[in-house]
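One chain comes next, on its own, written out as structure tokens in the form predicted alone.
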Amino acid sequence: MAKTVKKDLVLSACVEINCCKLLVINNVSDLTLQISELKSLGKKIGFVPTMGALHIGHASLMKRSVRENDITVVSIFVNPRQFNNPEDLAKYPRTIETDIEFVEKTGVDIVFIPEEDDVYPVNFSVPEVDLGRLEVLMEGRMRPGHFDGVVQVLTRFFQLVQPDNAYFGLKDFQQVAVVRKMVEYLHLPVNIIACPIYRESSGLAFSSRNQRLTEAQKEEALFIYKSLLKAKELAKKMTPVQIAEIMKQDYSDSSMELEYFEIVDPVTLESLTDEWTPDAVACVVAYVGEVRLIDNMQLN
């Protein structure tokens, strides 16, 4: 049943819907009712999908959506279908109560926190989306099935929320490319808006996984940001493949475990070798202890 943090949201009686407080919805039937009412009023809906453990990077997406839409919906759902490592799924931070308080402060109107059975009912039809090479490069190569899970959950959420605009952070650079491909392939009427990476003052990219890091590990993780800055500087005089080799050696000499460091075309995400393309992006994944961190930076 839908509930509010402060007061009930009665859409049919509220013309200025943003005057009402955050509505917390836990099931599909209540969400469907609210979205139907909003659409009948001609409201423009913004959507920010999350897996919880919210931080200031999420807040930047939410606040942008609030500015650009009549209504903003945030989902909190740890999607099991995009984890290929059961241990990683089990350790993913879950902080629902603090997340609700966090969302309330951003001006968001609705937070949707469903159970897995509601997201994936028995009759749920898995969409077939041809992602081409996107599903075998970088994250697709290292996490088989990951993007299938992303496609499944976002297809379902787009169906339920019916957003005009959906907001994603560019920290997950490849995921943004996959979502855009999915929307194009399925001809979905939603505008995908990619937002810049939000970083701590030190340069460390905000991530839900940062909650699993000790302060000492956060200092260690800064090596990722520093490596990207070094790659950006080297891009003035070296080829992509030369820089990638230097980065691999740097990580080998560090305390971090490198999964991959690739410099890619920003559209195709194919690795660059001897020639540069405009807006080439360095993508890196490395481990601090057992925590897998991802980051990227445009180089030229």
Second form
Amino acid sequence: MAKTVKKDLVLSACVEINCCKLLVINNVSDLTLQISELKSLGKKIGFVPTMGALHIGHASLMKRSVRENDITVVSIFVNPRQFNNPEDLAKYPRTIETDIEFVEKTGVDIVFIPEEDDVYPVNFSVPEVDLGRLEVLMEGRMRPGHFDGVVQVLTRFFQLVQPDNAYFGLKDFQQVAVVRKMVEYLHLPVNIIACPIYRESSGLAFSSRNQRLTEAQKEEALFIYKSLLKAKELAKKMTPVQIAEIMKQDYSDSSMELEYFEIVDPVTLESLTDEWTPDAVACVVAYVGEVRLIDNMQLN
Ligand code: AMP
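The block above covers the form predicted alone; next, return the form predicted together with adenosine monophosphate.
Below is the entire complex, every chain and molecule, led by the chain shown above.
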């Protein structure tokens, strides 16, 4: 069983004798104490930030971190500052008890589950990061303030956890680009490691939001994966703009509501029109009922 540890943390001793159990840490001061102890022992720290409602996609990041680092820290925090829609925040799945059991099974060492006041104390100074065009493309355009919230939470967590390596899923393709830009801009000493998208055998990308779907809606949501496969096939003979048009038509003929389908350059994330660039990525956001789903696929 995982236990919540308060002041007298024992992880560093456990690491030495290799008897590590999951530590559940709920506040910044305990985490700080623990990290400084680990750093003084020269431990390599891997970090996986999450918003909980954990699934196999998250586990793939955690397992990779466990393999590549001495210590893995997972955070579970539904960051209000990255939600531009209060209803979306209120409905975001929260399954903390099962999440802790889930994390324990992956071999993670520390799970950090802070309160909002602790993450953002009154004297929290909001980092200034120029994300350039990333702020106005795709997710930046559709969710104003979203990446600002992502930058705020990650600068705070990186400062607290001091990871050598931080793991992010390519499912949030633009987020990976934002995090890389943030790290470069602030000169943070952390490697950003992008991990592949994990999908159910049907092809549906694992997502915390899938918990809000009925079985019938999960079937419907498969349309997204199928549309990406179709785009990949069409990429052999059509231009990006032609494919995007076909996709818009396909979605309007379907039961799903399309927010955007864009074929983008993998580095700049600018939409491609008549010319292909290597490793172009199709990025899609669509709604099944009220649930907003995001996915992407490399096309060529
Ligand atoms: P979230 O809890 O949704 O903020 O996700 C935490 C991390 O897990 C992010 O880096 C996501 O990109 C990643 N992630 C979520 N779903 C998947 C998936 N299906 N495959 C791989 N990574 C994922």
